[in-house]
Amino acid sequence: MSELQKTGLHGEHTTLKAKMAPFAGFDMPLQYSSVKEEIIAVRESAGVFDVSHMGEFFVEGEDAIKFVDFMLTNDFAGADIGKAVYSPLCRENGTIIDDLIAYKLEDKKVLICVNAANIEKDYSWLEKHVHRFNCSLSNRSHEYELLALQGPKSEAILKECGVFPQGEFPYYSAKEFDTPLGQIILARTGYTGEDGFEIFGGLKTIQTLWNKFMELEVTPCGLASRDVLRLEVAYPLYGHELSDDWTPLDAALAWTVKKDKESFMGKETLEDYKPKYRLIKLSLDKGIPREGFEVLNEQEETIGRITSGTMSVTLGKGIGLALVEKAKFPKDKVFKIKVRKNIMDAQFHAKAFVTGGHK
C-alpha cells in the first residue's frame, strides 16, 4: 500500500487536532470540532475546507475553449469569459468518467478542476483527444492548493482579507488576479449550496490565507460535514450518484447535456439514449438510509438502492439519494426503505432537502 499524500496544509490540520482519514490517496481532515458545529457554521456563518487534493488541469492556446467544449456535454463555448461551467466528462458511449467544473479564465486559457480520485483517469482521457485541437493540456495539480470558503459571510471575509476582485462577481464567476497575498484564481462556486468561494493558489499564498481565516475565527471544516452539506442540497458525488456505468441522463443531470450542440463527446449515443434509472431524493422520520439499502415500492418489491445517505443536521432526519429503475418508478410515488430488517415508509422529495443560500 502506497503512502498517503499530504496537502500543503496538513501541518495546520494536525496542529488543530483534526481527526484525519484516508481519502482518494490523501490524508485528509475528517472533522475538527463536531460535524454538527461545522455544518451550522457553513449554513449560518462561514466555514473553510482544505480541498487541495482536487486536480487542476490547464488548457491553453487558440482552440482551448473549442477543445473543452467538445469534451464536455454542457455548453462551455457559450459561456462568457470569466464564467465557470459544471459538466460531466463522458466517453463515446455516454458513460460518465467524472464530473468537473471548467473555468473560462481567458479566451485562450481554461482551468479544469476534477475530483481527486479521478485525476489520472481524467487526464489520460483528455490527453488522448487534445492532439485534434490547436492547444496544450497540462496537469498542474501539484502547483496548486485549494480552499473552499462557504457560507453567508464568505464575501465579507474575503473582502476583509483583501482577496476579492473589483466590480461585479456573481455566482459561478471565476477570475485570476493578483492580491496582497499573491496571485490567486477565485471562483464563486462550492459544494454546499451556500454562497461561497473556491480559492486556488500557491502554497505560501494559501497558507497565509488559511491563517487569516483562523484569525477571523472562520470554522475549519472536514470531509464529514462536507458530505452532509452536499447531500442536504442533493449534489451528486462521483462513485455514488455518478459512475462509469451510468450516463448523465440516468443520474438527474439531463440539464447538463446540451443535445443541440453541434458536436461533443458522446453526443451520438446520448441523443437517442433512453435512461434506465432515475435519481430520487428520499427521507425517513426515523432511521438513516445508508448507502446500499434497498428501496421498495408499496408492494415491497425492490426497485432501487440508496447511493448516499446521512443524518441531516439541518432537518434532524435521515436523508438519502437513491437510484431506482426507471421502468419500476411508482406513479403514486410511494417508497419504502429496508433499514436492516425493518421496512420503513420514506418521504419522496421533488426538490432538494435544504434550499441553499447561494447568490
Given for the second form:
Amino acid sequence: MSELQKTGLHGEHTTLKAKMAPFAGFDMPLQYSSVKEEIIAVRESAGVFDVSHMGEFFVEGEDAIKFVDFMLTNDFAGADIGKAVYSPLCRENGTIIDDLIAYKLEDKKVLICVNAANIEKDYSWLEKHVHRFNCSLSNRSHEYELLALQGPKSEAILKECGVFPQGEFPYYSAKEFDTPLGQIILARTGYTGEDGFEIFGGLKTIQTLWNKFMELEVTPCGLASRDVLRLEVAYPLYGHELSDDWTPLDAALAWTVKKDKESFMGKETLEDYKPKYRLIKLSLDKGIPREGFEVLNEQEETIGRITSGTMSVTLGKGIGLALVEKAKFPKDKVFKIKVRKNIMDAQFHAKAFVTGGHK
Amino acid sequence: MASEIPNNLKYTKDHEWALIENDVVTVGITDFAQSQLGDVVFVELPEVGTELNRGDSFGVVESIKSVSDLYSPVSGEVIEKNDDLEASPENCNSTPYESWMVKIKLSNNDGMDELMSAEDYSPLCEE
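Let's compare: the form predicted alone is above, so bring in the form predicted in complex with the partner chain.
Once more the chain from above appears, this time first in line as the rest of the complex follows.
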C-alpha cells in the first residue's frame, strides 16, 4: 500500500493528539476529544473540521459556466454569480460518478469541490469532455487546504477573525476575497445541517486561521463526528448512499436532476428512468442500524439494506439510511431491521432525523 | 493517560477482564478497551442460559461509530447478565471494572490457563 498523504494541518492534529485514521488515501483526524462532545459543539456552538483532503478543480474561461452546467444534473447556469450549487456528476447512463459542490465565483471562473476518494475519477471524466468547450480545467487540490467551520456561532467567529465579507452573505453564497490573513474562498456551505462555512485557502492562511479558531476555543472535530452530523440531517455520502451503480433518482436526489434543462450529461437516460431503489430514513428504539444490515417488511422479507447507520447523539437513538427496492416499498410503511440475530421494529421518518439550523 | 489495571482480576488479549470466584467467572471490558472505544452507546448481551464455548462471541459493545464483539474467555453457561448496561451503557466508560457484562458458570477449564495477570496484561495497553 502506498504511503498515506497528509493535509497541511497534519502537525496540528498530532499536537492535539487526535486519533488518526486512513481515509481516501489520507491520514485524517477521526476524533479529538470525544465524538459526542464534538457533535454537541457543532449543534450548539461551533466546531472546525480539516477537510483539506477534498479535491479542488477550477474551470476558467468563456464557457466555464456552460461546461459545468452541462456536466452537472442540477441547474448551475441559472444560479447567480457568488452562489454555490450542490449536484451529482453523472455518466451518460445516469449512474453517479460523484456528488460535489460547484461555486460560481465569477462569470468565467468556477470552483468545483469533490470527494477525496473520487478526485482522479472525477478529473478524468471532466477532462474527457472539457475540450468541446472554450474553457480550461485544472486540478489544484494540492494548492488548497479546506476548513469547515460549522455551528450557530460560526459567523461571529469568522467576524472575530476578520475574514467575513462585507454585505449580505446568505446560505450557499461563495466569494473569493482578500483578508488580513491572505486570499480565501469563503462559502456558506457544509455537511452538518448547521449554519457554517467552508474556507479554501493556501497553507499559511489556513494554518493561521486554524490557530485563531483554537485560540477562540472552537472545538476541533474529526471525521467520526462529521459522519454522525451528516447522517442526523440525512445527507448522502458517496460510497454509501451514492455509487457508480445507481442514479440520483434512486437516492432521494430527484431535486438535483433538472430534467427541463436543455441538455446535460445523462439527460436522455434520466428523463425516462424508473428508479430501482428508494432511499429512506429509519430509526430504532433499541439497537443501532449499521451498514449492511437487512431491512425487512412486516412479513419479514428482505427489501433492502442499511447504507449508513450510527447512534444519533442529538436524538439519543440509532438511526440509519437505507436503500430499499422501489417495487417492494411497503405501503403500510412498516419496516424492520435485522440487527445481527434479532429482528427489530424500525420507525420510518419522512423528514430528516434532526433539523439543522442552517440559514 | 495510563490505564487502570486492578491486580485482583485476570485479563485477555481482547481487553476483557475476568473475576474468578470458584466456578463462576464474571466478565467485562477493561479501562484500556473503553478508552479505545470512546463513548459506549449500546451493549448487547446474551440471554441467561446461553451456553458459551471459549472464544464464542457473546455480545457486542458499540460506540457511536464502531461495533466490537465480546468474546467469551471461558466455557460455560451464562447465569446472569448485567441489564443495567442496556439502560446505562456509558457506565462502561466511567466505571469499567464495575460494569460487568455476564457471569459464566464454568463447564470445564478451557481458557482458564490463558488468562493473564495484571502484570502480564499491562504491556498490551501501551499505545
